[in-house]
Every structure is written in structure tokens, then in C-alpha cells.
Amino acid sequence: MLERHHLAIIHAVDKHGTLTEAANALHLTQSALSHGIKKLEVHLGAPVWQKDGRRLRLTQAGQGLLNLANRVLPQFEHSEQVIQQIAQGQRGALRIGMECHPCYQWLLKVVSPFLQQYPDVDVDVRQAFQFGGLGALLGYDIDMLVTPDPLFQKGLEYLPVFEYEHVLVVPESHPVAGQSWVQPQDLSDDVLITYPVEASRLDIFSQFLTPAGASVKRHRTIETTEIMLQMVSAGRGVSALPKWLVEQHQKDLPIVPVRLGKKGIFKNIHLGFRAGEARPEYQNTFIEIAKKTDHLI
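Structure for this chain only, please, in the form predicted on its own.
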């Protein structure tokens, strides 16, 4: 059977010209090299080289093997390098699932320096509304789940990487714009604009309005953060977003963040993983960059 070491021998003989030099280059004994080629010649039914004085000259069959060796051996070497880089955490793919609409803006701050540091690692991001986050993580469809609301269960582990305050967003002309904080009843005449997520999963309902038995005039949904904030700035309603995200848009829009309740609502962005798995180097680097996003935002 033709194997890789046969091609390496043919290549070395053509390069060095003698059996001795070829054996030295391959760190083999001459007898081992010669024996391996004799077995190949029996298998092929044709000689691969002939002696020409002290040197070896490839036959037509040997030349055909050399052509193959010149094509295949570099591919073997490249594949081995790639696999070694994967094993060392220098190359691969990081598949990230998102269970948080505004977290996407945060993620961009992490991905940019990460891609610069790991040019051979690809990043793929999947939005929560396109898949089931926990199922995708447990089913090996993604490697990491970004969520502000971790669901702790067997087989999963979460790391908090970024703390933020969840605030009410109002236009500058709103009656509560000058207040330090708002009560749930203050929103009874407002249109609340949120992402298209069921109300029970929205913090402004689950942690603010519902426990107080309060409600808003109307609830409507918008998918994009930018349009949502444009609507708020135009006085079409109020919203609830991470404070850092609101502050980023304040320089361009007449909007104001207001604390939800006297104590506020504070949350963490978590990264979820399958428990007990060894993580490649680039995943650990991603985590470290994520933990340092305070100075990036």
C-alpha cells in the first residue's frame, strides 16, 4: 500500500541523490529505507529508482510518485500545522449564541480586539430568536451563550463578565426626565417600547411593573435598538435598556436614563458554557477580554 513515508523517501532521494543522504535527512537507517521501498516496488510491480553510479535515478514510476509527493506532502505538512494550532487554541471557530438584544452592542466591543488577537479564529453569532439558546448549547450547535438571565441547570456553567444597570429611557421632555428615579405608577400613562420578547422575560415587567401591580398605557415592540431610541427621542414612548447603551446614544439623541426604583435594577451579562469541558486558549482569551469591557464602553 502506498503510504506517506514512501512519498517522503522518494522526495528525499530526488532532493539528495543518494540513499545515505536521503536516510540521514529522514532520520532512518539505510536498510530501513531500502526495505520500505522494496516492499513498495513489489506492491506496485515496478522499480521506482535505478542506480547511476553512486547516485539514484528515479524511473518513470518513481517520477510519477515524485509528482504526487510534490503535491501531497506540502498538504500533509499544512494540515498538521493547522491541527497543532487548533490543539494549542490558536486556530478554530467560536460560535456564539445571543439571548439578549442589547448585548449585541456589547459583544461588538469584545469581538473587535479578539479578532485582532486571533486572526485564524472565526466568529459566528446567532441571535436568540432564531434558535433555542440552551438547546443549542447542550446540543453542541454553539460554543458559548451570551445572556443576562442565566438558567442554571445540570450540564451548564455561567461566568458573569459585565455588570450594568437597567434603566428607563425617556425623552428630555418627559415629566420624569429630571427625577433621580421613578416608581412603577409613574409609567401608567406611557407607551412602553421593548424588543419582541414575551413580557415575562422583560426586566421592566418582571422586576418593576408586575411586582407592584402596575401597568403601562400600551406595550409595543420594535426589533432594532436604533429605531427604538429614535422613537423614544421623538416622544412616541419610553423604553428600558442598559444604562451604558443609553449613554452611548445620548450625544446624538435627546434622551435621558432614569433609575428604575430607588435601588435600581442591576444585572450581569453572563457567558454560558457546557460544564466540565476543556476550553481552547482562544475561548479563555475571549472571556478575559469580556471581563475588561468596562474600559471599552
The other form holds:
Protein chains: 2
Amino acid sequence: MLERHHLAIIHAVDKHGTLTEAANALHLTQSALSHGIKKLEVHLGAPVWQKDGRRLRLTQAGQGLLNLANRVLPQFEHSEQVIQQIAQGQRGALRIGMECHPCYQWLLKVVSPFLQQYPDVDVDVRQAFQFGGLGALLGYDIDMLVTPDPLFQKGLEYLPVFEYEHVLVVPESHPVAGQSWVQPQDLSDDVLITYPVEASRLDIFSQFLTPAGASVKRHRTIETTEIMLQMVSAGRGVSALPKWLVEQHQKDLPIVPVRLGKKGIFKNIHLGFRAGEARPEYQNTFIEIAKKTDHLI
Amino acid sequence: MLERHHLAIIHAVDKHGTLTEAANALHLTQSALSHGIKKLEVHLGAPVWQKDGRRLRLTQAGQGLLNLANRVLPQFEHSEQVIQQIAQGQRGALRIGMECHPCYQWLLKVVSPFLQQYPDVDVDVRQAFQFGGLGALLGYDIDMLVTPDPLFQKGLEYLPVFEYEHVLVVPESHPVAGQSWVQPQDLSDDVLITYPVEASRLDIFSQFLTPAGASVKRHRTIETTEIMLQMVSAGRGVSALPKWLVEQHQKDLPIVPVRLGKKGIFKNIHLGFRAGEARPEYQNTFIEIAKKTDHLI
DNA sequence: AATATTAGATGAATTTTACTCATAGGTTCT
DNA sequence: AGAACCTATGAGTAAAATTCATCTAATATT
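Show the form predicted in complex with the DNA, please, the one above being the form predicted on its own.
Up next: the whole complex, starting with the chain shown before.
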């Protein structure tokens, strides 16, 4: 029967390149792996690798097994870990997914008291997901998702934690800096700076520019909020961020928030979970803290 | 190490109730399972079951393992099966998820020529998903999703296959039967019959009644399209279905399609897949057939 | 209340499997 | 051509999984 053990071998070979190195990593001999996979191949009736020079190249079957391994091994590891930790005291881990770049600072303010209250619970924040945050949640890669765009979906549950306004950030010297709001066309000569995610997931496109058929002079991406604000204050472009975040930096930098459209764009940060699952007590505590934690300083 | 084998035992005991019966199902002795789990318990440092009379009740740890088993075992089985089938000839299986009740008849028209072309490929159609069709696709429970409501999402890819109009179905005797379209308020005295899914996923609610703040006299659900149409033709209520489906039954039953709102509600059936995965050739063929297959007779 | 029945646990014996060692047979690099 | 690497393989050995026989406890039966 195909066992976790076999998948561990295939995974290790993929990771380390050769059988020999994989064997070292697994504290076994090269021979053990070779024999083990040979037996699996007989069972499956198909080879896992084909020799390419002195390297091993995965066959189609092997590729399928590697996919399976990548999906399944982390789940084994996590379950095993959770059980062992629960067994020896009240440990645990909270795996949080983030789909909201600027929320990071808010999250830090939640995590900090949480870690104090539960010194034995680890918090793990992840930001890149093969199938998006939703896929990570459904695939048991994370236990909680922080997102401004909840996709209501069977088996999932969302809890709004705070509302904020999404605004344009411009340097004080910018022509629209004094206006109470901007129109999409006002940005036609600007460089727009955003986080590096698909345009469809950026509200300034999906809810502001695109519906109006407007566009910007250029679109470029930057990873971190701080650099982004530096660029804006240096007059190198404009960006769109939560209003509270802009206000926090306003005292240090010559930047101004401006409402997007007459009515503004308002968003709600949500926490998402798999519904109908018994949640450990510390997870509920985390939610409580999150609800109480204000995003204003 | 926690192995697939252990999960198989836990799963079997949950399914068959007792260790002894589980042992029979697995072609092993009761003793083997008992020893096996005992060893696992030592490894984990936590008991899997606690005895309740002469039954076994899962502990928290055991429950966690059962969850893991339920998620992971089907994936093992499917991968193993696919590989073995590929090895011995050109077999395979296409697991299709349906989120579109009335599309069933259309799907039959696609499946039929497909099965002729690939006598060795099995088609498996599933309709109920713990985490919705999207979750099933991301969780590798299905390979293809038929849905009228694609949720564009990282790692997923959709292909529109046909467009149709979603219309109200009323008996010929109904007051609106002669009109070219209906307003939401026109249905305030009607019983609305739908498939048994959440109201939020029904277009007649989300795109017609709810935005207008309108409601119906009563809402009831019926599983099958045929009975639904029988009920409508008997004057027991109205329903909302694809126009082509109504037209097909119009020659046998005294029913009439009426446009929903002045502009009508138009939908697009999509096929969804996990993106960036090597698709077996027969899956591409299926897509080809699907695109060519018209929903009109 | 006594007895039979059903279920799981356990120790020892045994079979089966997994692993190591030693070595052979390729491939790549210099 | 030779050194340095790889993987494959057969034989022996260590480790494990499994069975068998037996024991204990809970539930049914009469």
C-alpha cells in the first residue's frame, strides 16, 4: 500500500536532488530508499522515476505522487504536531493567513497580547498561497484568514473585525491634495504604486478605475508599505491604502489622504474560518482580542 | 511515524463501530489493530480512544486523526487508482462536480459521446460538497466543476461553455403568463419553488427579489426538475429555471417562461479547473465536446 | 443471579518487512 | 583513463507487524 513513508521519500528526493542526499536527510541509507521505492513501483505497476544520466527524473506517475505528497505531508505533520503538543500541556499553534498587506501592523497589535496570554501557543503568519487564502483555509494549510474581501462560501464563516476607508495617498504637492475627493480621470497622469498582487484584487482598479474606463500613466508595484509611502512622499507616484494607515504616517511624511470617488470606498476586514469545527479555546480568545483591537494607534 | 495505515484503522473503526469488525474489513486480526494503535499512542503521547463500556470513543486527539483521515485517505486512494489505471492501458477517471441542478441534462449529452470515445475512462458526477464545489476542486475531490457562478480565484481557471437566460416559469393560467417580463412585486402572492440550496445562491433571490426588497408568499424546495415543473404546471407555484429547459418541456406541459425584469437575467455556465496542472488528454477532449454540445435539444 | 456473549488488551511466538552492508554497473568530469 | 558520483541489487540481519492464545471487563440472555 502507498504509505506516507513513500511520499516522504519522493518529497525528499525532489527537495535534495539525489537519492543519496535524500537518504541522509531521512537518516536512512540510499539502499533503503531504493528498495522501498522499488517495492512501491511493483505495487503500483508503474515506475516512479526514470534514470536520466545519473539523475532521477519523475515519471508521470511520480509527478502525481509528488503532487500528492505536497498536498498531504504538511497535513500529516501539522496534525501530528498539534496532537503531540496538546498531549504535553496546553500548547498549540495558530496558523494565520493574510490577504491584506496593510493589515500587518494591525495584526501585530493583536498577536502581541495574545502571545503574552498564551505563552505556549505559536502564531504562524503566512502570506503566499498557491490557491489563494481561501484555498489555504479549505486545504487546512491555515486556520484563520485575514481578508478585506470575504468570499462567502459553504463551509466557511466570516467575522467582521473592523471597517476602514480605502483612500488615495498623494504627496502634499499633488494637484488633488486639497480636494475632498478625486475622480478616476484625475489620475491619468500619475504613476500608481500598489502591492504586487493581481490587479483584479486591487480595489482601486476593480472599484474605481476600471468601472470608469479610466487608467493611470503607469502602474508599478512595491512590496512594503513603508517604501511605498516614501515613494509617494517623494512625489514619485500615488497609492491607495487604508485611511488610518495614511493618517498614522501623516505626521512624519508630507502625504495626504483623498477620498476615492464622491462616496468613498469602504472596506471591512474579516476573519474567516472553516465552519462547524471545534475551535480550540485559544483561537476564540484570539478572535476576542482581534475584535477589541482598534486599528487606530 | 503516523502512517496512512493508522488512519485507515481509525477510519475503519469509525465506520464499522468496533475494532473487531474493522479488523475483518481490513483483513487483519483485532489484535493487530490493537497493537498497531497502541504503538501509535505511545508515539503521539496521547490516547486515540477511551473505552466507554465495551465501545471505543474517540478522544480529542482521535477525532483530529479521524478528520485527517477523512481528508487524506480519499486522496491516497484516488492517486493510487489513477496511477495504476494509467499503468495498465489508457484508463482514467474524470470526477465532475455539479453546482447547477438543471445542467444535469446538458451534462448527460456531453458524457454520452465522451464515454463512447473513451471506453476506459470512468466519469463520476458528484453534487454535494462539504465546502462547496470550489472547495471540492481545491481539495482534489473533483477534477472539474460545472457552475453558473464562477468564483475567480488564484490557482483556478474557468472556461465558459454556454450562455442561457434564467427565466420565471409559470402555469399558462398565471396572470403574468402573457406579459413579456415580470417585476419583483408581481410574485408577492406566489409560492416559489426552488432546488434545496441556500437562498443566497439562487439568482432569483440574489438578483431579482432581494435587491428590490420584494418577497414571495412562500418558499419551498423540491429536489428534481421534473417534479418541479409538474408542480408549476399544476398551478401550485412558480419557479426559476433556464429558458431552454422550460422550452423543452413546454410542448408537454402548460407552462410559460417569462423574463425576469426588463433586461432579463443571463447566466454563463463555466467549467472550472485547477490551473497550471498537466491535464490528461481525455480531459481536454471532454472540454472540447462540452464546448460543442449545445443545450438546445 | 448465573451464564453466555461480545469486545478490547496483552505477552509470546512467528512471520513479514524494512534496513544495512558490500558490491556491481552506469554516468559525468577532469 | 581514472576519479568521483549515482543508483541498483543480492544477501544477511535487525526490526516491525501480525497472529495466536489467553485474560479482563461490559453487556445480554435466561
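Numbering follows the first chain given and starts at 1. Only a predicted model underlies this, so the values are computations on that prediction, with no experimental measurement involved. For clarity, a rigid core is taken as the largest C-alpha set superposing within 1.5 Å between two forms.
Relative to the superposed rigid core, the position of the CA of R71 differs between the two forms by 2 Å or more. Relative to the superposed rigid core, the position of the CA of P257 differs between the two forms by less than 2 Å. For A61, the Cα deviation between the two forms after core superposition amounts to 55.1 Å.
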